[in-house]
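A lone chain, given as structure tokens: the form predicted on its own.
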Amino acid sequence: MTDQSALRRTPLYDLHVAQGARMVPFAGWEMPVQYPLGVMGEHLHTRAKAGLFDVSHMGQVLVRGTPGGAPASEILETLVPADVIGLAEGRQRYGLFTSEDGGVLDDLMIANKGDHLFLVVNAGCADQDIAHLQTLDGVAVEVVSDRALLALQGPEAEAVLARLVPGAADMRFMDVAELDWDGATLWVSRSGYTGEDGFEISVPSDRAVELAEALLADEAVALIGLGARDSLRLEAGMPLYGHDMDLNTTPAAAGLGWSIPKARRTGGPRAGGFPGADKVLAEIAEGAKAIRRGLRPEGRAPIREGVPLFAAETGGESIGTVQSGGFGPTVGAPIASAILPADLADGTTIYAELRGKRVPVTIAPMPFVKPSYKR
């Protein structure tokens, strides 16, 4: 049982409660899982208009090079197999922390803000990630504790935010900028985790409720909880740490080899040099034996995390386990993902074992819905 008194609360906690949110423990925080609109309604609202998410539980970290030393980007590449050196100022990139065994410690966003890097890491991994960063020589690691983080996602997100912060409309997908809103400096990125166009907005904690209320004053905006956030990201084919990847999952198996560019791969000008590089790069070069795949179960019953998968309707050993699963409101059907043998083609029928009965499941390409980023 979770000790409620030990859970942390974001600056928006009272707003969530006042808006009728059902609060649940999540990664050490007390977070809204849904509002009176319900998970299905919140999901569809985000796809049609604009959803406002409180993601203040995620870790925000600044990394700066020390005077006279190497740039922070060069040093961070010793932990992250992304092209950090090549990341232009005002741009953001997805990356991974890897272990010495080639597993995934966490995924993160990296923004180049000129004289420093701004990182956003998962809530449940934040303490581990910060300790990992603090092993680096030649950089100063600063945990941001005085800012909240909001995400505004959906086809009307640009119009909504631009009414308050006109400069937001000029940003492209994965741009980052500091924009003024009524005297407060917002750290804005044009990104998110729903497959929709949208923004993530770091705001001083003492202005977070005020900004959220200003956004909610727009009739296009509704508060969205963790339940719909999960179905939105699953439809978008986005992996979630702790479900679709972890210490026992390599980047290639998680389907994240794309996040390791040629410059960091074998034969590239800055190949390797990060934890687990030998295993990670060899697997990318040779192809992983098992890789994350999309699943479309027959019928309307979702298949959830932990459900075993089989190649045949009867007998045989399990070939994998569902890692994320649920109903996709936009798809209008159950969807899921699992790491399965790489030689199984899209369209192959396999079977999920539910309460002793095997149900046909088709291997399907991801994402399940087409992203709508502004590039």
Contents of the next structure:
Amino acid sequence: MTDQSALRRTPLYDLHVAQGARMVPFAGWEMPVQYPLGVMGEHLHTRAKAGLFDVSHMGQVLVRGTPGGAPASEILETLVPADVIGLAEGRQRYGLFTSEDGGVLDDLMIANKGDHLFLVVNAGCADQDIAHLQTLDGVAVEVVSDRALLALQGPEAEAVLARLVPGAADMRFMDVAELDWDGATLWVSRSGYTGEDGFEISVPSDRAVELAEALLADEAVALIGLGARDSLRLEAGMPLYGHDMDLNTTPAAAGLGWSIPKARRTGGPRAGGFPGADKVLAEIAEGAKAIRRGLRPEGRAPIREGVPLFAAETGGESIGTVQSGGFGPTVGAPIASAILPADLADGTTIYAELRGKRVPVTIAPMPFVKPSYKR
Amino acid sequence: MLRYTENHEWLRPEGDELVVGITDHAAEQLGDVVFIDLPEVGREVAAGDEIVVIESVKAASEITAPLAGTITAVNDVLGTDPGSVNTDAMGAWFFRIKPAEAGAADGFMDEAGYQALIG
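For comparison with the form predicted on its own, kindly provide the form predicted together with its partner chain.
Every component of the complex follows; first up is the chain already shown.
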């Protein structure tokens, strides 16, 4: 999408511009990549206090079972290899859409809101995901087009949000709740994509600016753009769709086998039944030959997406390619991730070919920073 | 007199050499600089050769030799404090170059010309 006029804008667009954001095209939307504070400052602010992110570009979808039919959770399990049936009301869980070939179509959050499921999907995949959901029989799929989505992340997120919405403080990691804020119903989840404690807040579009301004009135809160969102999630070891996984990456290779519980694996009570199950489950049972690993380059030069990796300092064939890479402001050093042979131990030195030179890189455990969720 | 290139480098003549850095405008566009790969002292370069890589949090960018010559010194401070480019772009010089031809810097923009370029 290069035609600027075709880009969609979130309800917070004018606010971003007024706050000095640099706006860029992203997954069909015009989104803030950074504010005057800068990527480094925004990243460190989120880790120290609270960052406010506009994630309204992400897809919000409701899935309801039909009266007298099977529950929506049972039907969604035919597309998603997560334990959706076992998801308690008021709880949220991470899942994947898989392809018939065992690749990853998208990742998503699934919340059980009692009489329906609430899904949040990636912006770039939203249309495809919705079409995919609409192939399901026995559920009604409703795209939520009248709500914005904000994320408030960081150690002060709870205190900040609880001042406006006291019930937020009672929530634990991966809880979901509908909370009233000044007459508006917020759909709140205690989750996020930064490795920090925090919340994602679905708010009626016509109240979104007002809510953002109320949050920003707190001196602990700063607006954070896509640049810092990317470095925060990389430090937290979280994969990003289209970079760390895609149609050609299996769940096990992406390091996401954990999202497929025993109940859905070979020998479990509800084994398989999702697209590509044979391939996905066989690979999990046998162990993937290559999996997503963390990388710590020696020195200060970042290695970025697309940089080839080698086992030796000279010669040999590439053993993988950097999928996400950059500088980790909290780590204070470059960090990256790549899918690499599973038999390479943590601590092994490999080499990244950077501008014609091979530089040593250590295979490191992820996450690069310890998460601080309120479990 | 301080000169400027279209690639947002500043050139400050000192004796028969030029001290080269990047402008405030360039530093602001790059964002937070986290690593700078400098050329080797003694390297002979042609105009337009990519001789410095600047890595910001966001991306890598190259800067090119403004003219042909020999690199006579590099600013090692940038190895330990690359962020000084953001805090003091005019003070954070990258390298010194001895031009192959005397007077080669005269054709570059002056301050007024550069300000007009970046609007």
